[in-house]
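Just one chain is shown here, as structure tokens, and it is the form predicted on its own.
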Amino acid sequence: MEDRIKKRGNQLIVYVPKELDHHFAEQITPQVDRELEKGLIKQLVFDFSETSFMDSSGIGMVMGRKRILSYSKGTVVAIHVNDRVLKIMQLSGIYKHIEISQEPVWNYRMR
């Protein structure tokens, strides 16, 4: 699971697997939260390039991390989102709270 998280300066990147479900959310949440609790992360990036499915557990995990980062004025971004996952994000309303990019190439710039 450690290979799914990468830290770059004040940015934390989570490489989401093929399915963002209860199993993955339960495994990754404590690791991400430990990093966020340090207070050094200003941007959390979820890379959905491999992902074709996301359920309510995944939505809850992303929104929970958004809530934690909002206390320190941090941001959450979803990148490489395919049409199917985008539709789930639109139906859930998550798109109103995080930046979503479908671009195949995303610039990992610091904000």
Given for the second form:
Amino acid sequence: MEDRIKKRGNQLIVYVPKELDHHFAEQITPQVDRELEKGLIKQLVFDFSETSFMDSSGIGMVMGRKRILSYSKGTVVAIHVNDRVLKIMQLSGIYKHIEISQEPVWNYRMR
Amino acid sequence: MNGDNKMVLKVESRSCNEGLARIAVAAFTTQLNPTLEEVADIKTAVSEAITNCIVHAYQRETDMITIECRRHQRELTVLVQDKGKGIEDVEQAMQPLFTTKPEQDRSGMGFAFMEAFMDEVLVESKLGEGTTVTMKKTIGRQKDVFE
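Could you switch over to the form predicted in complex with its partner chain, since the one displayed so far is the form predicted on its own?
Full complex below, order starting with the chain above.
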């Protein structure tokens, strides 16, 4: 599980697995929050390259982290999102709160 | 041969069984020759129902969840049943964004997703006795256009 998280300066990258459900969200969230609580992370990047399945627990996980980061004006980005995951994000309204990228190559430089 | 079929699966209310349950239902559905999109819809809906049992019905205590799949012609029916705490106000629980557990990162989108991805969702619940969610979806509707 630990190799699912990588720090890169003031960015924290979460490599989301093939299926993002309540089971995975529950395992990864405490680890992500531990990093966010240190107050140094300005951008949280969810990398969905491997992900083909997500349900509303995934939405809850992303929105919860967005809430934490918004106190320090930090941002949340979802990258390499496939069409299915995009559909779930659109249906939930989460796309209004985070940046979503379907670009095959994503520039990790902060924007 | 009318293609009728039935499967009953009982799993403990552990989050590791969410993946198992939705894959079992997806596998059952393959007999109806669904599209990838239809399989993804069913997997999402089942995942939502099972997660509700674990997080809300049993409040993370371990008990049994029954998943029943039935096929009648091209219609798939999935029942997800728990013997947990029950829902006080079903109508309110089904409102998008309504959740009793916002502090636990619950998005309040579970029932909304079930309704979005299935043709029909029926929720029957009794306080202290449990909840049964019945979901129906006709598979292969899009094919009619070409037949």
